[in-house]
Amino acid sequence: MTDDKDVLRDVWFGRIPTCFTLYQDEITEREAEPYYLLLPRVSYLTLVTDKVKKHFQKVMRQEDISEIWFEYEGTPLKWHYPIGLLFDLLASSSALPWNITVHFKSFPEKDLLHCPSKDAIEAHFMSCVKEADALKHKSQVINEMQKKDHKQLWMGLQNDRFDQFWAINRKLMEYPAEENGFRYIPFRIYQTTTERPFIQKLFRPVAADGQLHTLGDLLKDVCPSAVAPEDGEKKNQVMIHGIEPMLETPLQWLSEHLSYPDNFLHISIIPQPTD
């Protein structure tokens, strides 16, 4: 893996200023003040909102509280999607802070998975890491790790410890020198304009002739509607971690540096904002 540690650090420490407001129909004993928080892009909503939960529960009676869930402009927020992905997909063209509504009732069963505990988040996270390693190394790296290494990955993410996380994660980002890259690139492409949750398929980082595949090559193959024709007007933005990488960027480099902690590249295709 090339040593662009500053990029890894910038990705890890990306934050989104957020204002949490209690839904107007929730029953409270006194007025609920909004709660402001810098959300880490690489984490999960249910992992970093304990303070939000405590803040609003202080003004509520116990019998009016059931499972917490979050919503932005009418869309329930999937806790098992990384926070940065949710923001890029749903709110990247809106003004900051990101205004999220907090609910304690009427859990939207059709839209959201239940999150009974931190164990559920850990299980989801580790299953993504294992799936990514199956694509990259036929699961060899993750299977050679000990249980304590898996735990260190998770604790690094949970406690926002960059060095603790990357001490283990770097092993998942290595590949044999003679191979020029991973076996397949773990990626998911999301669009708000379709009912399909995301697009995912097998895609190699290196072409048969040895050329490195780029982000543009991936999009042309998997989601051609996202790429503007050479003489045409740009209709979409392709976002990872709140930025639009150049389409000429090698996919292998992106996978090593802009993957989320779950080892996937989460790519959002959103309509080009009109001024």
Second form
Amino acid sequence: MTDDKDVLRDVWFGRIPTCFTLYQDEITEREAEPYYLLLPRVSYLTLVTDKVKKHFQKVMRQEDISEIWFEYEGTPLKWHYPIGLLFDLLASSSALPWNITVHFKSFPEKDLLHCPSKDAIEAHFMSCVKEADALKHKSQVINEMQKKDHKQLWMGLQNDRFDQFWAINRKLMEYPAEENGFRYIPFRIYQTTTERPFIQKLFRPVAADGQLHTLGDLLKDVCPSAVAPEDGEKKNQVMIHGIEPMLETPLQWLSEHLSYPDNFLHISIIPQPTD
Amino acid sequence: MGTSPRLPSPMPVAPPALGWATGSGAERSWLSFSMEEDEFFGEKTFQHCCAEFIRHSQQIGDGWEWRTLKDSSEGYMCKTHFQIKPETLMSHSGASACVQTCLPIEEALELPLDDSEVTETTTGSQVIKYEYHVLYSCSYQVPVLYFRASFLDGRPLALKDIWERIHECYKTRLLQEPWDTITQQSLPPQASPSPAHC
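We have the form predicted on its own; now please give the form predicted together with its partner chain.
Now the complete complex, all chains and molecules, led by this one.
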């Protein structure tokens, strides 16, 4: 369906206007201007911020520079979470641009993983893709692919090449004709109000009677506190890629169209804005 | 990494492959291992095997423990292991030798002293703390081994230091494809202080 293919493109090309400002305590030889960038929602911070790093390093001495890290309103930003997830979870109710602070000192070991190289991002990305396929297809599809296909997924993401990526990724979105969907749906649900980083559970897209499970069914089952009672007031927004899908949406469709490139649905539960 | 008790039959378990983790605190990264292809089983079986594993560990004093998650029947195995890396200069009368070894603390303490005068100066000994978690991954339906290496003050080991300490039998594969063999991850919610689901 042409409409559905458009959704894939809209998701892939989603951008967040961001303003990067150097942390005031960093030592500079002259004043550092903020740096503006449109961040791809579906990518990872350390993959797309080389220009940001270069911009600020120009005004700093080599000895004052160690590993770059990013923070929003005091919260260190995990580079291994997709950018769109970070924004939806932490900043979606604030005005644009997204204001991120850049640090080159005092790496917060307790909060962030190190990102030693692009290889580390690739490894993390591929490990998520493999886990998603373990859930969807018992790893059969990903394991049947050649190494060059895996590489093409990564290169497509790294170089922002939609067609290159989806040439391979479409195979990960197929399922046997006799089934109505994947074996289990790869998803993670995030809430800032809980201690636990995310919820991930085994959940089938199709019920025993053949009915397709919906987003609402998923939430009722794994995160009931997120969903308002029938007659109650809506306390939370359930957000994926900056939108609130209807709770009646079939989960299988969401998995095929609104997953991130790592093939997971990353779902944010955020408090309803009060304005 | 040291030896751990093998799971008893009739549930043979292939030696785990590799994962990786570094860091400290809730957002630490962990190394994870997962099993070879065909050894799938459910969470109940995992718990049963762990019970046997822990029992055997207790018999041989190997230090593995079971931790249950709050408000849940789920759990995981864990163990902490300290390793001393002495850089010692041992002088016997006449000859001197520089010895660099990496021994578990118990063995280091048992080194017999020579009759002749042995002067041993320890320069920059380092104690390394290894923490292991064995969790059940419902995504893969296999156990996954996570480990983390740090100094006593909590500083994580650098990646290259971890790779140097990997057992010989994994080293070749590791050095050929380090990022395929090792996965850097945050410890999954199961093994963090708060209750978690998989």
